[in-house]
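So this first bit is one chain, no partners, the form predicted alone, shown in structure tokens.
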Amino acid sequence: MKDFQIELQTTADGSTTLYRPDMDEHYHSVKGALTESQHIFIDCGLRHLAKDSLRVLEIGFGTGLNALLSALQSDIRQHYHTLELYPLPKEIIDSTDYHKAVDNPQAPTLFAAIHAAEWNKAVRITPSFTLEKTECDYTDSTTLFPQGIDVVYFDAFAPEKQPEMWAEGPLRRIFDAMNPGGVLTTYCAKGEIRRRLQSIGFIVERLAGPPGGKREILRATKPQL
């Protein structure tokens, strides 16, 4: 892991997030980490497609909150790929409270299993949820993307902090890896990013943000053939 300082902070909905002083960036919205992830990635992404079997690609594994919330959607069979350049150490993961904040008795067991899963290998966490965590640089043109993706959780740090993550090249590779009709959701609603996604070929819509949080988010859909 790259050597940088991380601080634990409590967000408005009572769940925690991590803060990187070197970038002045939080891993989740300070308006509510759990509320944000549920709205943007589960409600507007995973469940929007209304399918019973999906391949998910997450850009930025981070704390594993999005993976936990996805694994709890047990009525949807998922192969969940996540790409992360700097996996967090166990002591930082253990300091978060997501397994307690999520109102589901399965959350603690699932959260532990998700983080115990070996990297760079497909691991069956539950009968309906297979996790594949890959330690890699998503922006590297030699990184192999999984194919046949239905849902993309784009959860990188903000474009002004990590512009390379939002560059046209990597985003185009995501587009190419997706199935027709697949969706990408992100908290970022900046006009520059919306126009870039459109220029790549996505149909982009602005949606209401999470309760108490950002006013708008983006959902980008790859057109049907």
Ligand SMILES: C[S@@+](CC[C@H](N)C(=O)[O-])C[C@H]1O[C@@H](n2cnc3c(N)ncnc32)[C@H](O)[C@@H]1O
The other form holds:
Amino acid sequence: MKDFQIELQTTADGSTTLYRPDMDEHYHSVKGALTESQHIFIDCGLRHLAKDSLRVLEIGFGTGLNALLSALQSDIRQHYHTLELYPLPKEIIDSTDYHKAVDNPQAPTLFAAIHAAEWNKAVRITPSFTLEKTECDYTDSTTLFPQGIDVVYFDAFAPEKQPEMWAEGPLRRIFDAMNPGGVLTTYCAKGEIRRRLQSIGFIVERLAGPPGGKREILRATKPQL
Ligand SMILES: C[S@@+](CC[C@H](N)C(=O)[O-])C[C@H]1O[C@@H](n2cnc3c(N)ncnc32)[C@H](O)[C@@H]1O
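Would you mind generating the form predicted in complex with the ligand now that we have the form predicted alone?
The complete assembly is shown below, putting the previous chain first.
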């Protein structure tokens, strides 16, 4: 891990998140980490497509909360690719307690398996969930993206803090890697980001945000051919 401090904080729905003081940035919404992930990425992204088999691409693996919530959707067969530049040490992951906060008896085993999975390799976590964690810089133009992506969880730190993550070049590479009809969801509803996604070719909708959280979020769909 790069040399930075991490603090554990409790969010409004009782679930935890991590805070990076050097960036003044949280890994999830302080208005409810679990509620945010479930709403934006699972309900508005993964479940919106109503396919029984798909490829997910996550930008920013972080704590693995989105991966855990996805793995619990066992009726959808998933190949889950996630990119992360700064994998977190086990003691920080263990402090998040997501395996207890998620109300599902499978959660502790799944969360442990997700974090034990080797990096830079496809690992079968359950019969319906294969995980591929890649340690890389998403903004580096030489990073190879997986292709044939159906759902993108765009979960980078905020554009004010890491503008390079939201730049046109890498977003266009995501668009090119997606299947027609595929969707990208993000918590960021800024007009500038919405217009950038539209200029790349996405059809962009503003959706209601999570209960108690942000007013709006974005879902961008790659048009059918
Ligand atoms: C908002 S957090 C992601 C939260 C995560 N999805 C979760 O469920 O906990 C953003 C993540 O992007 C990662 N990141 C920052 N710069 C990156 C880069 N250039 N390439 C890949 N990941 C990066 C951060 O280390 C952090 O884990």
